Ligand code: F6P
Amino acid sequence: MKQDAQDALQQVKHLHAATTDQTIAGLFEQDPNRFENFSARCGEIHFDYSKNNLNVDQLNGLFALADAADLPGRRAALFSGEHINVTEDRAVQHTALRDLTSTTIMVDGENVQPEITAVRERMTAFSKGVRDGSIAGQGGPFTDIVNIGIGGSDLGPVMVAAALTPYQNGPNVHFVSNVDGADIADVLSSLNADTTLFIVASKTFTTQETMTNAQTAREWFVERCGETAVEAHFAALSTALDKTKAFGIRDDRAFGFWDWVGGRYSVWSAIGLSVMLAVGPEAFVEFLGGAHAVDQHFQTAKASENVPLLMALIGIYHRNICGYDTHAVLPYDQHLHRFAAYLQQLDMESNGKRITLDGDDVVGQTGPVVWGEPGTNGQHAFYQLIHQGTSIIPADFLVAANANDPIGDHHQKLVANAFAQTEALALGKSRRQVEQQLKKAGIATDKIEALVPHKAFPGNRPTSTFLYPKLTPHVLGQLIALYEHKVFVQGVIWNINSYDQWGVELGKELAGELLPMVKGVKGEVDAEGRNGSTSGLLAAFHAMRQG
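Give just the one chain, in the form predicted in complex with this ligand, as a structure.
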């Protein structure tokens, strides 16, 4: 954090220290309009942050912190295509991919808008052809699509395809990511090669997991349909079009993107092709439009109404002032069952950093651990800890007012549960309330005394609620973009580079060194110089290995 920002943070810390007895319940008592005053609207999304333990002065202090970190200047740099990813010397322009206007978008002195449109038009024509059967495989129209990718080349499409299940009206989509052969074997086992289209998705086209799975898919396919059919059944999504060609993918089946699109920000690019095939180009465009609306909101809404800014500042408050280590994302929307996994890469790969943009050690904490599962399932698993454990876990609740597939009163029950949880977390249940309840139920006095501490809830546990009309492509685009900009703002305040990911490299490097030792013949493996545990594990592995 830069000095000015540190000073501004210090001010908020003082305000926090002066209100140690402040509670969420108390804040609601003080301000009958707290819900209205601590809510903001972004497009179709109502953001209720009233159940966080924050008062107006503290919030104003956080706005001052954003200014002290020069958020306006850094936001302008992001949108104007400056090379804000300094360690890779790249612009960060995923927002350009969802700008469907013909606005000029300059990156490195070039207007990239025509190129973006050209790729999207090719994706659209290809998707239409596959969906109407005019682009077909050896055995007729494609029935199944397999996206082979990992990280940003997988998590975005997987999450979005799952979220838009009710909008899927194209071929079935499958995803293979893990280098564990079980992943591809499970997917291939149900497929007919002659009606399957493989999409190899990799920004670099060098990632070990993806290239291994792509090779296996190719061999499986060739065994069944022959070498000559490969070009009709394989497509690629990459920035490395020379490499896709070398893999044997026809130019008209290769869809490019650019180094200014980070992997975890790439679902808006050609990486979204599997989604477009599944839901159709129109729905995909709506998805882009939702994100673009948030890009506009982020740039123009004033601080008190700026939802990504509020999300980021509340997160900073929890992380840097309250010292909370994790952040839960709890969608009460089954189709968002991969949303937390997606956000893990978006947030933790972006802001899991300990060095500032100036190359110094960060003072204080950066990104929290992000995790979550859909409600109501989480309620029957880990909510015990959220309600009564020793750690405080701020949480986001995502709730649709309407189900895509309404059945009976399922949706009302789902919503009641979501609202009940945030109320329980905020207000808790006092010992007195528990005592009265047990007395009313006729429980003996000595038993009541023993039970009260166990059955009381401390409350005062912060949550924010995102309420939206329905999980449509447009709303989904908005939700993702909100989190993207939240991550950006936090990165600005921490003065870190949210767009590189050097922390994934060491493991890759060592895996490369260890592979020959893992593959080696028992008794002949030379693990000299490796860490004692690693060489011990190698020996134990070879002893257990069969064949």
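Structure of the form predicted on its own (previous: the form predicted in complex with this ligand):
This part shows the chain on its own.
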């Protein structure tokens, strides 16, 4: 964090220290219009942040912090194609992928819009052909699609496809990511090779897990349909045309993307092909349009109404002022059951950094641990800790006003639970309230004294609520883009690079060294010089294998 930002953060810390007795319940008592004053709108999404323990002065201090970190300048650099990914010397232009206008978008002196449009048009033509049967396998129209990828080449498509289940009207879509053979074995076991299309998603066509699974899929397919049928049943999301061609994939079945699109930001690109095949090109374009609307909002809305900015600053307050270590994402929308997993990569891979852009150690804390599950399931699992545990865990609640699957009063009960949880977390239940309730129930005095401490809730647990009309492709695009820009803002304030991921590389390097030892290749099993635990595990592994 740069010095000006550190000074601004220190001012917010002073404001916080002066209000140690401030509570969420008390803030509502002081301001009858707090809901209106601490809510904002972005497109179809109503963002209620009134149940966070923030007053007006503290919020204004956070706005000053964003200015001190030069958020306006850094935001302009993001959208103008500057190389803000400094460690890889790259622009960051995933936002260009969802700009459906004819706006000129310059990256490295070139207008990239025509190329983006050309790839999208090729995806659209291919998707339409697969969906109407004019592009088919040797057994007829494709009934199943298998997307083989990992990281951003899996988490984005799998989450979006699940979220848009009500809009799926194409072939069945399956996803394989884990190098654990159980993953691909489970998927292949239910498929007919004659009517299955495989999509291999790897920019370089060298990702170990992806290419291992792709080769297994290819062998499985060839065993059933023969070598000559490969080109009709495999497509690639890659720019390594020499490698895709060697694999047996025709050039017109290879869809590329660019080095200014990071993996965790790539679902808007050709990586989203499996989604387009499942829901159709029209719905996919709506999805892009929702994200683009948020891009415009982020650039033009004033601070007090700028939802991604507010999300980011509230997160900064919780992490750097209050010292909260984790952040829960709790969608009351079953189709968002992979949303928290998607945000784990988006947030933790982006902002899980300890070195600033200047190469110095970060002062203070950066990204929190992000986790979560859908409600109401979580209520019967981990909400106990959120309500009465020793750690305070800020949480986001995502709620649709209308269900995609309206059955009886299911949705009303779901929404009632969501609203009840945010109220309970904010207001809690005092000992006096518990005592009165137990007395009313006729509980003996001695039992009341014993029960009261256990049944009281401290409250003052912060939550934000995202309310939207229905989980449509357009709304989903908005939700994802909001969190993308939240991550960007926080990276700016912490002065870190949110767009590299060197932390994942060391493990890959060591795995490459260890693989021959694990396989037991002659002359390469000797683990001398390795960590004592690693050499011990290798020995134990081979002993078990022999047993």
